[in-house]
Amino acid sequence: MNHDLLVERNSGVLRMTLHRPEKLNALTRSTIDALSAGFEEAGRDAATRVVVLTGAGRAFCAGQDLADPSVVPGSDVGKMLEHHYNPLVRAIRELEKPVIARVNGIAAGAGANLAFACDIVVAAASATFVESFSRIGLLPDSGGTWMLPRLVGQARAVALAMLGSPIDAQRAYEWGAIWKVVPDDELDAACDELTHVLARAPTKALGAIKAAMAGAWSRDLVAQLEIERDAQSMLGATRDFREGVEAFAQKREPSFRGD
């Protein structure tokens, strides 16, 4: 058990609050191996339709908490991230089940990229984004050299990373970076409206579409085309997809399950 994540779970949503709101949720190698194991058997778990990360308090998460032993001067700090960070972002994209991050506050560091790293952000209008590694003399890690170019362009990420400039959750959604800005007062309702959607989608095809997309910056069109050609023929397959036909065949609302 670790008392800084909080685990909540309900309905197909399983719900993962960082909870260390006195240091603005800062990541401590527990606390990403609890996240990791979180995701791992999210992916085990049939029940499990959507995951859900947020922070507890005024913050996301204010990355790496800096009075961690692993990441004082002197120390190896690659192996902090060969051994705790790398995995759990793996596990984040690699789970065949949508992702929200509901970024309810200050998103830094590595919790900027754990946050980019989910499948849909949805973020308070109150919400900062910030690659602060330039500032300790570091680059950003946790995935966030690749994700960042993917998200904003080029000329944006470059800059983001070495200037370390914050951005807002509007500026963050003008380019691309997430999905959607709310004000404050409607965040949760608004991440309730998602996982509401999610939970009751087809989640084999949710899985596909996100590892389809995924893999689409490395593979030429052929290759990509041959990769939903492959998808297709398991999903057709799928009780899901017999569920979606006839319920459009006979005008109503499908019931999908998950299978």
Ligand code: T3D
Given for the second form:
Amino acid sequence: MNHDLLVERNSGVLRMTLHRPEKLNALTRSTIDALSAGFEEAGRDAATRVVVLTGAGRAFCAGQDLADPSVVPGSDVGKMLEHHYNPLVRAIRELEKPVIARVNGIAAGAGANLAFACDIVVAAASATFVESFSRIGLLPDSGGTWMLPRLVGQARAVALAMLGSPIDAQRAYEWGAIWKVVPDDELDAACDELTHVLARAPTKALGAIKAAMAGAWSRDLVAQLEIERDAQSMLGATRDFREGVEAFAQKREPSFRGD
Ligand code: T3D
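For comparison with the form predicted alone, would you give the structure of this protein in the form predicted together with the ligand?
In what comes next, the whole complex appears, and the chain from above leads the way.
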């Protein structure tokens, strides 16, 4: 039980809401661990077919709680990454189910990079993203140095990290860092539309897409073709593939179960 994290399950959707609005949902160790546990549980629970990560109040997440004793200068900040942030980022990236970041407001530091680690990022127009690390003498962590250049290109990634300049959701969208930006009052509808589609999609195929694309950065084409072959062998034996082909032949909407 973590009071800074609300966990809700409904119709195949696991929604985790960072809930410490007065501190812009800054992350404590226990909240990071509760998030990791939530993503791991989502992997085990066949009923969960999509995960939504969001924040309460005016922020998505302001990153590490800078009032936490573990970040006092002189302490080994890397230990915090090793034991808490890195397992969380891996839990998001290794979950073979889609993860949506519903970015309702400012996403700073690790908060920004957790959003970028998700599969589909939809942001309110008033949201901003800031790699604030350099402002306090750190480098982007939580996968930021890996993910940002891939999303926006090396030149923009380096400048964002070095300058710590915020970008608004529209710019993040134009730079290819996020999937969609919507007016603030349409964020819920946009997120609901996504979850509705993804919770009824062939979950194993979505998981295979995620895994194949994530690993593609470190493989050559020949190796990637083999990954596609192996994944397609697995997917071709699923009930959802059979259902998809039958539905096509019968000119009806498929009813995917996720198996
Ligand atoms: O262990 C390790 O350090 C390793 C891991 C590092 C990962 C990281 O995430 S490092 C980066 C940490 N995050 C930041 O540096 C961002 C710090 N916050 C800000 O720069 C600003 O708060 C924002 C730009 C995000 C928003 O500014 P603004 O003016 O809209 O709000 P505010 O007034 O600064 O914040 C509102 C309250 O939230 C305020 O509390 P108060 O004074 O009303 O009681 C502020 O202190 C609190 N708050 C905001 N961010 C954090 C925070 N409290 C603790 N930690 C925070 N990160």
